[in-house]
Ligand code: KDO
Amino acid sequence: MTTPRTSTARRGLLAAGAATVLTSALPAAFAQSKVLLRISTPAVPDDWHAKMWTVFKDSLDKSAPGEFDVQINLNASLFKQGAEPAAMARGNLELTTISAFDIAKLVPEFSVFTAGYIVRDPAHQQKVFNGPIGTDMFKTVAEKMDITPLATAYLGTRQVNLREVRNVKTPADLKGVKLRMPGSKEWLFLGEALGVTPTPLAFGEVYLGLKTGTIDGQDNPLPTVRAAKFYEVTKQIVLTSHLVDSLFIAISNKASASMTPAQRQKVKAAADAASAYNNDNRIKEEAQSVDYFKQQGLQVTTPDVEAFRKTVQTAYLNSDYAKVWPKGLLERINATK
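Generate the single chain structure for that sequence, in the form predicted on its own.
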């Protein structure tokens, strides 16, 4: 038989136990309320494209302390490069960087940004993508891919690198030059438009090819030329600036929809801070590379870039590539100052 005193004591113990359970559960509840942001990138730790994600995380930690659980996965350790969009559609990934070439596979009109001399320089790149053109194109990407680009990161500007010094002013001056290009038809077409004889060759074979004369030159952003030591087997850099490449910091629409408007704004601001960090450092590295090559004895020359742009754009406009570009888009890009 339970006495009133015993019953009261038992109720007190049960209440105390329940309070303890609730109190201990609070931290877990708060932890679960954090917005999970998993990031996948193939970038290696020393790359600016890897370091910028730390800037992204730090920005969110400062603007929204305790609201986000940002998990950075480098070296394609979470998803292989190219597999990210599908993972984002499945809800297994929230953020990544995606190239114009990858976007163009599912959004053909975006291929305009894979063509030569469409984007003039990093400043033009930012004006194009941060303005009405970017707004329109990113909206199309969001509708067709279920991901939304948040900010544009500068990937680098490709330049021509030659074994022997040539007086290069226009595409005609590159006639007969066997220039190594990546093996896809898109890259080979760009080489033809530049006036060279495009020669497909694996990247790992380029150094030896330059040394032996199998190829007369190659094209890459200057930091790549420096890292691969192509300057050891070449004598000239021609600043053709024929492709200003981009990476887009993108978020899955599913992840974005799960946030409050204030949180979405903070994530966008963090992406902007990350891309600005990358862009500033990559541009600085490219400028330093020019001085470095001069110190190594290479001639660094600048051709008639407008002549190159006119020739290459004409080649694209007369090709099948331009048939999928929205009417007037190229003119709008060219008019962006």
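To test you: the structure above is the form predicted on its own. What is the structure of the form predicted in complex with the ligand?
All you get below is the one chain by itself.
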């Protein structure tokens, strides 16, 4: 006669036996049940917002071993710059970094974050997007774009970078300069506001454009000027500091819905770890960049930043973009401390 104790033990053994059979049949099924997270970004491997994806992957490998298949595609090798949101909507991509400019195409009020001289510095940026303004805006993004921003990465403060040295004090001094901008009307408007002749070009073509002279310059944060080696083919950096730029680590709602709540929480934690890694390293590098470029033989000059601020802000406030900014939003952003 088996005592209840033995029968429990036996049941346990049977269960273990069944588990062994199941495990041996599992590998293929298990591999299929991994959550696929395809990432696409135009970032070059040496840039912090490329390296942060390895932090993201490592975080998930640690918190949820074997549950995710994270595939990192750099250099726009999977999707062209700017094509990511559409790819996510079609279900061909799960994760990317989207810019305020990408968002503003579909959520017009987001254009407030494409305007120069609005976000003051990285700390202000984090407070704005991690506070009530970010919560409200991200909710609209999730509804209108079917994509959810998970964390805000600091891309850096954008500066003007020229092939030939020029005396630049005010926007008028940039007249006629063919400054490369990413290819959307929101980006081109930022160029117009700066006083240049904006020339659309994908990020991956900028180095060659600078080398051959099809463009006179480009604008990007200093860590990117270094990582993408633009300093090799330019002679000057003008510290206009016109845009404290953001990239939002974003997931498609479809991918998010396919996960368990625990997995969603781990993905959010991984995105936070990735952006924190990017932000810390980028801020540190940005502080040392001027010295680096001087050592490389570039001239680094400071214009009349107040003149740039006034011209750029006037251009935005008089534009159609400002017409759709919700009443009081600008004041709330300015008042965020």
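We call the rigid core whatever largest set of C-alpha positions still superposes within 1.5 Å between the two forms. Numbering follows the first chain given and starts at 1. These numbers were taken from a predicted model, which means no experiment stands behind them.
Positional change of K211 between the two forms reaches 2 Å or more at the C-alpha, relative to the superposed core. The Cα shift for Y316 between the two forms, taken after rigid core superposition, is 2 angstroms or larger. The two forms, fitted on the rigid core, differ between the two forms by less than 2 Å at the CA of H124.
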